[in-house]
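One chain comes next, on its own, written as structure tokens: the form predicted alone.
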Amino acid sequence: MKCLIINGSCHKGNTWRLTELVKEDLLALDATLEFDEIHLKDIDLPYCLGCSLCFRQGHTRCPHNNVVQGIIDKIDECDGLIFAAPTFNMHIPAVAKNLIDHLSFMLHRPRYFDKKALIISTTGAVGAKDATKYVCGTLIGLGFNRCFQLPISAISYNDYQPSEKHIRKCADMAKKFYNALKSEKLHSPSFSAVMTYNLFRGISRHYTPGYQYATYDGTYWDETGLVKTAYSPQVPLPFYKMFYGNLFYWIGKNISKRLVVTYK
């Protein structure tokens, strides 16, 4: 199995000390597990410049998309992401919001609906459970089966030792995760989760070609046969979720005639 772990910090402090916990637990629990890193301070990612190039025209489109695409690829390779970011006033940091910025298109378009993850985050005092909180929302909405939050309280600017209550809950996390990984079980979707992909599902409807405002978003749906499910059919959905789901398809479908996003 393989494991990516992206450190969305400019350097390596509380959050990356506690990362390695978790990666030499992971370790203990299975020894062939592999390992890539991404460190977004590394990679000379420009700023997002809200172009909305791939929302219209597809992710290919994005200015930086010679730097965005290696990310996609290696999320894609992995059976486990491990998103690392410390806590900047209840918040993550500029560089791993930006990265999240440039994926956000997949919120109108999920995609990794066979992924886990887990989310680490540590904070001088308070605000980690919010920043796990919105990570975590952000890959469920981009397609993600499961997420795990680690949110630590370290009471240390990057002098951080951790205590042996955290580092069981480094360990219990990793066996969690690890279970998760090792399964293989894709778990039936939140009620938001499956609200969400059938607004945008239904939405897609009024942005394909021919229409004024034709956007990817419209074909991507069609492409990947996405349209005619109520979630990704590798996804157990119960009758009540379909049924659910179908609604609010229904919804997004007659919003979308009267609601029209505009591009220029």
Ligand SMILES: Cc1cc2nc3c(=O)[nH]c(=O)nc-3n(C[C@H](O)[C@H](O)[C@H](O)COP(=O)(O)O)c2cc1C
Second form
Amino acid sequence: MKCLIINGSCHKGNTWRLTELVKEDLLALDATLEFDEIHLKDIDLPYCLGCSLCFRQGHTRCPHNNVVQGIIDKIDECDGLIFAAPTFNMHIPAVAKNLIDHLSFMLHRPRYFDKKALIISTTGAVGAKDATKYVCGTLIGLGFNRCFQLPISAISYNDYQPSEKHIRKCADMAKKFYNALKSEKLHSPSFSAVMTYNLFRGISRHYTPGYQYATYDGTYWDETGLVKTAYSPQVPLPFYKMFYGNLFYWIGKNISKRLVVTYK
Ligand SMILES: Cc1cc2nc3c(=O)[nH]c(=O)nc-3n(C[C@H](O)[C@H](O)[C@H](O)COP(=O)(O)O)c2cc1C
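Provide the structure of the form predicted together with the ligand, given the form predicted alone shown above.
Let us now look at the entire complex, which starts with that chain.
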């Protein structure tokens, strides 16, 4: 099994120390686990320009796709993603947000239905829960099936020494994450994941080729066949969530009839 670690920081600080602990715990559970790392400070990803070409014409048209594609390929290849980012002003740092900006087109075109994630953040005192919750919400929107969160108060700027309690917390979280990967079991998505998926599924119907403001969203949902189902068919979906999803599909379709997103 492959794990990709994204270091969403410009240095290897407290958060990286904790991430290495989790990595050691995972390797103790299974020495055959393969790890790959992306350190965002090393990859020279320019700021998202906000050109919206990814939304409108597909992510391959992003002016930074020479860098972004490499990251997408690595996420595609992994079974589990570990996203580590410190808490800066109750949020993730700019370097991590910049990556999320470059991937946010996938909220319109979710794809990572068989993947699981673990989000790690350390904070001086407060805000780590907000940071991990934000990343988790985004990844669930991208289709991730499960998302574990490890927010920790380090009470230190650059000299975090994990306490026994934190060491145990890391080991517990590593075990949960590993078991989720090992089982390969896909869980029924949350109501909010079903709602987001279906709103975009519905909205996409007014952006298919031929519409005045066609976007790649319209093509994607047809091309993948996802337009036909209230969630990815890979993932179990109980009848009541299917009904709920189809309701939001209908709402999305009707909203986009009246609220057309324009571009020039
Ligand atoms: C720019 C900046 C912003 C920060 N914002 C917060 C904050 O909002 N709340 C807090 O409790 N600590 C804050 N801190 C402290 C860090 O969250 C804390 O030291 C964390 O463990 C740093 O992780 P790192 O060493 O991986 O960068 C901030 C530190 C920096 C440098």
